[in-house]
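What follows is a single chain, given as structure tokens, in the form predicted on its own.
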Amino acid sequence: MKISVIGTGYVGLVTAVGLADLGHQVVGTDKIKDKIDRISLGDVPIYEPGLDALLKKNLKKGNLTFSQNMDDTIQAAEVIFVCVGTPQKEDGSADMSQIEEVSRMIAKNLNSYKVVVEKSTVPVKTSMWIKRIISLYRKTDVDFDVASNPEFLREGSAVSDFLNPDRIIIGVESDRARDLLVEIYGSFKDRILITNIDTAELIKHASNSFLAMKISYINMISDLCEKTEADVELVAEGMGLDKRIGRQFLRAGLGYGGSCFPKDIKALARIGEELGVTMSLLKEADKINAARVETFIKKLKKCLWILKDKTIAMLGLSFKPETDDIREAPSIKIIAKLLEEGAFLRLYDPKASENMKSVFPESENRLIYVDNPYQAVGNANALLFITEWDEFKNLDWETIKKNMANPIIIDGRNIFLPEDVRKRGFEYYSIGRR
């Protein structure tokens, strides 16, 4: 099938590569020429395990190409996947200007029947607006359908998620659109759920908001554990053994970040308010998450008292491991707060340092990016673990302790067993554990 993917950001690029790997003829398109040129050469602009190899494989096969010519790409396609951004506005609602822009572009180039598929995360009822915009601006009476096919790609495992999905949601309003989308995902027929469009649009926001609430819930419990003799890791394990609850997303720590959870929980709260539905549960979950960084800084102050002119080593900058994404990462707020307090920072991340430099450039000795964890801890008064990268689990503790001014560790992700670290001579503090 001839497919166009509009937008080559995180979702769009993975979608284009994944659909090509399923055997379709896919053209990815974007307004940014440098990005298109780079991807066309097989150069992935983001860090995502497995994506580089899959991109090169399908470029070589010839069923995946990229073009800046959006007009030609739309005209040649049978199905158009819309993967442009829907960034959050100050009031929590989604900025839909890119969706409208693409809808008008599709209207201008509507030369044959096409299915326009929302892949971006959009508020419920967006399909109605896409359909109206295309109808208003099209130059012919050519028929078209709008459908919803929300993405459920986790950064760090997006390629695996696309090629091995646990479900594929298809929201349609016609049999013709349904049949085309089922054909696209033919190898996953047993995992397809067909709904109307409103339902499909809502599933994505509802899913992400539920997972965000689960994270905030266990973080609330971790605060309770710290006021008692309870261990949040064992509480979570005991809860997770209940099959109705499960262990996933019951990890206490610095809270959620990234491009999805923070945006989607606010967006769903806003959608509910606009429709007259009370969304206080989501607001409280988001409030708990926002407080995690301040709680973490208080732990550091209890250890060092005054942060001014103290040297702090930070390991991990991305919002989660296996990605270079720093959007809404807790590290950003932590760095800002420590700089405000007058601390000296030494930062290390396996993949995200370059992205963080665009937010916090190096500043003489006040803020330095280093090449490995051992450089970070040189003469440090405290070591902070911010992201749970696997490489941090195999550090040489003897070298770490030898290089530090004060052997103090604050683990924001509960990576280690407290007794294992303390027996090596460190002061060790974690989240919701003694």
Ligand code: NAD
Second form
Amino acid sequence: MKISVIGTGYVGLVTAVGLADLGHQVVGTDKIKDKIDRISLGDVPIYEPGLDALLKKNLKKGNLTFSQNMDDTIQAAEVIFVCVGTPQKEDGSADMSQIEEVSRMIAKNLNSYKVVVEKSTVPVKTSMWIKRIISLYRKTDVDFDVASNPEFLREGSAVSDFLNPDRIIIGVESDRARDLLVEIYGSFKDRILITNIDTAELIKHASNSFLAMKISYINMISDLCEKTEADVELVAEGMGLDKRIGRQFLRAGLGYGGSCFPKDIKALARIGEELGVTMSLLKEADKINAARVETFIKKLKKCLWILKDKTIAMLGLSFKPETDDIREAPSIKIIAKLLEEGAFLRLYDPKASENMKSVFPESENRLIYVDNPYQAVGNANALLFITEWDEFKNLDWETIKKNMANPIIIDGRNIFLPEDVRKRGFEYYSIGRR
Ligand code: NAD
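Would you generate the structure of this protein in the form predicted together with the ligand, following the form predicted on its own above?
Let us now look at the entire complex, which starts with that chain.
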């Protein structure tokens, strides 16, 4: 079976490499030619643990190639996985222009039966539009199917998530498309759930929005903990012991970021409203999330009063650990706010600094990027932990304290036990606990 993957970003590249590793013949393509050049040479343009080795392995095996020629790639394929972006528009709805563009490309190159698989996260009813666009623009009467196979990988563990999925959702409306997709995912037979397309599309949006809601829920509870003697970490642990609730995604902090939760919860709210369904639960969860950074800055101001000309060290810029992705990262809003207040910033992240430089370029007297946490805290009036990278868990506290002007720490991810940090002579503030 010949498989094409269109879009070689976080999802598309992992999908192409993962499907090749499952033994399929795969061609990946992207509209950014440089990306294809780099990937063809075995150079992964993003940071994703394990991806580099798996890409090289499958390129060498010969069943994975990348091509800049989208026409040929589409024509040669029987199954096409569409992995392009579905970013957020100003009004919160999903921008479907990349999906439309690819649908037109597929229509133009529809030379034989193909299954067009939506792997990108799309609003329910998208398949109807893809079908309409392909039907409108195709030049022949060649048959095709649209299917939905949403992706659930998490950045930072994308390779192992792809190769050890909890579930494979296949939304189809023909036996032919179902059989092809079931064959592709043969090795995960016991984890396949077959549904209609609307259901599959909705499973993805509903899952992401639910997880985002869980995060906002514990963050709301953490605000309550701060007004009482309760400790949010223990509240979460106690809640999580209930199997119906579970401990995952009950981590109080700076809220959710990344390229999925913030846009998916808004997109689901929008599509619901367009279809006449009240989605206020999701809107409230998103509002809680938006307020997290403000609450965090208030904590900092409570320590330093005036931020103008203060030196602030920030550890962690990516939206979560083990990725270089900064899309919708809370760090962006925090940096913008601190610059607005006139602070000096010293920033460190193990992987995401280069990406952040394209949003906030280095400026000698306002913002610098440094090579390690110890440089970051140089003469700092406060140290902020923004992302819970593992390497921050074993810092040399003596050196940190010696390098800082004021030993003040605000931990936005509850990385440490308050008593451990305080006994080393720091003022320590975290989320939802004393
Ligand atoms: P991305 O921005 O990293 O990658 C998208 C890729 O598509 C880019 O390389 C871009 O150049 C390419 N592209 C855009 N238009 C194209 C076109 N017309 N033809 C060919 N290539 C084109 O995005 P991503 O993070 O990989 O996300 C892709 C989709 O998967 C989104 O819908 C996202 O919501 C969903 N998703 C993302 C994740 C994640 O963790 N990143 C997880 C699950 C689902």
